[in-house]
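Next up: a single chain in structure tokens, the form predicted alone.
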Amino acid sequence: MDLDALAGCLSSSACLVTQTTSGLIIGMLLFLVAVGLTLIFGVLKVVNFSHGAFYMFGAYFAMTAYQLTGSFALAMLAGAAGTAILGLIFERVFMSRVYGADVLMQLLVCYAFVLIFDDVVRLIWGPEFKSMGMPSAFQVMPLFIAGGVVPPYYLLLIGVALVAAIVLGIGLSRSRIGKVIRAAAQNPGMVSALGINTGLIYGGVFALGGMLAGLAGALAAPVRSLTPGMGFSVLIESFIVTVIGGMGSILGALIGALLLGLIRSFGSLGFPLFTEGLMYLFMVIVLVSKPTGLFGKEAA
């Protein structure tokens, strides 16, 4: 425990800006993964334990596309689109067969594919660590804000995640398809009775969740090492985010992710040997005070 370092950082504008920016990028990446997880749970009532694999595939798809084209925009598109297609195939071929089954059965199917997907990555890209590297457009001088160092790429990452959050929020609340998705989450039987193909909705939601996780992986590729199994740690933290924010709540996923990112960033200064523990401690405190999470709703 090093409270002096934490206090010193809080009293320094330069350190405050640097650590806050680090916390925001951690939080935004977690949000993109967690919001897909909570969206799938909210509509399909499935805890997708294999969700971290889509984050991993998004990073590898982006790296491969960048190596082939040299365009980071195409790399992001490849990461998002590739995992959306993968998510749709995975849902239609496998997950659709365990809807309504015992939760343990669903978890076993998902965990089996976690192992399968990790081995697929090893077969295609190899078992060693990979590095995409920072795109040339962002290999420039960092920005200095109140004395703090902010790499330009961090601003892109935060901006893309914020745009995704806004588009997702508006789309689900105001568009016709968003209303259908919310109706399917509340009463799928009624939606089906109205002649709407619920299977198409489920597949679309799963593809959207996979796309968001893949986008997170693509955004993380320039600043993270790529390795088989890299999605597992992100998955665990995403579960913490959804529990803190409330299962099924998009706003809760955003707030929970940002809080967790800031806890990790500042906690690494004051509690360098207990940073992981701080996250779980915060989750326990939230659940004790509000068992449904910050924005979760009581079951009817």
Given for the second form:
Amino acid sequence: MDLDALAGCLSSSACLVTQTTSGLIIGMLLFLVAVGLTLIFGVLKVVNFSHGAFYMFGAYFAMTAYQLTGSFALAMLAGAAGTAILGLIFERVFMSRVYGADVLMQLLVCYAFVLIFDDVVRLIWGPEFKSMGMPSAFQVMPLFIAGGVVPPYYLLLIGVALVAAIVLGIGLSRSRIGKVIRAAAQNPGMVSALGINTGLIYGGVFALGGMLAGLAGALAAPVRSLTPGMGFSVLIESFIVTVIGGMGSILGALIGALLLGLIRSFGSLGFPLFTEGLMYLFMVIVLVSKPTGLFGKEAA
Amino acid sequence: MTELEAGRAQGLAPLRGGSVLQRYRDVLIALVAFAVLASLPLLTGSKALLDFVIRCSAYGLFATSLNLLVGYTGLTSFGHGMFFGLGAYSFGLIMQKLGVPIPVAFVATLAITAVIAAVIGAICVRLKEIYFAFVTLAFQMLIHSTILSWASFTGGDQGLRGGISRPVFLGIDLANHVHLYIASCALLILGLLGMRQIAQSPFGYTLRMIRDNAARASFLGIDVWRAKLTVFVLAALFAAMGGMVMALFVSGAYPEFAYWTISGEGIFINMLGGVSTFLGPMVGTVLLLLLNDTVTRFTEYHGIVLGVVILFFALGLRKGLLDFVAEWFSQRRDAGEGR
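Complement to the form predicted alone: the form predicted together with the partner chain:
Below, the chain from earlier opens the complete complex, with every other chain and molecule after it.
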């Protein structure tokens, strides 16, 4: 424990800014992964244990696209579109076979794909750590806000995640497709009786969830190192986020992700070795006091 | 009703004959199994084979104890591996720091596990299905990160090194490979027999009722929370036994023993062997260890092979191997009687 460092940081505005931004970065990336997870759970009632793999593929797709074309925008697009297609195939071919089956069965199918996807990445890109490198457009002087250092790329990352959150929130509550998705979550039998292809909706939601995770991976590629198995720690953390925020709640995922990001960045100062433990402890406290999470609805 | 539940329901056939008779039969089977395992070193000098059986004992105890939760009570724990790790670490630490005789450390470890499992279980068992799975997973990771960060006590990511001393007790020298082998087999057989007694007892049938319909069990006056907590603690004790066998075998304890993958493997073993028969997890353990050993010999990409095998079981058979065989036999028998 190093509480002096934590107190010292809290009293210095420069350190406060730096730690808060790094917390926001972690939180926003987590949000993008977790919101897909929570969306898939809300509509399909499936816990996608292999969601971290989409994050990983997003990062690798972006890296490859960036190396081939040199365009940052194309890299982001490759990460998001590639994982969307992957998600669609994964849902239609495999996950759709275990709907309504035992939770155990669903977890197992996903567990199998965690193993397979990690090895596929090892096979294609090799087992060693890879790095995409910061695109030249962002290799500029960092900004100084109240004495704290903020790289411009961080602002872009936070902005993209925020836009995604707003579009998703408004899209789900206002648009026609959003209403159909919410209806399918409530009563898929009725929705399909009204002539709507629920299989398409399920596939679409899974693709959307995969795309968001892939986008998170693509956004993280310039600032994190790429390795097979990189999805797993992200997966566990986004599970914590969805459980804290409440399964199926988008706002919950946002608040949960930001809380977790801040816990991570400030916790690493005060409890450098127990940062991870701090997150699990927080999750346990939330679950014990409110088992459905902060924004979760009571189970029917 | 899903196929998995249908498979379980078949295990509910009423006991034929006296349950006392069945108990004698179980004990007899256990004695024969032990005699066969114990005579193995006389037949073969293969150290690798004995090592394999020791590993099977450790994982088998763990996987069967998980089945008490998953198969019998319907509690899908995704953090059961924490008790495996806890058993290994408590045992190793007690032996290293206190230097007490092995049986004392054994009992002390069980006591420690019982207390910790009671605290964690009290929090977890009131949650349903997927939330239960997550909270157990969170506790598992909490214990794992505690082991990693408390480096001065647990050795951190290096694990508990320096070996565990194995003083002779009652003429048993666990530093001797054959003695260790016999002791592991004895623990396995005793543990399995104990769990079999729990599963076949009235309490075991209470658990099945809770699994099938918790609300009805509650109406009948059963304290569901207490029954779940009891089986949670009991299962933790047997998992800790598995951990202790592992600690004795590798003469140490490593953070991987408490990592979530152990729990994942446990679930997988149960699925592989089948959850509706008592010995299903044991069959699954042997299958998985064989699979692991052979696949790693042929390819470094064993994740792909293992994943495809899991998919075959989950999407193809849709049940574990022993479930499949048991169902096949009962169908054949029914067809035979129909003629």
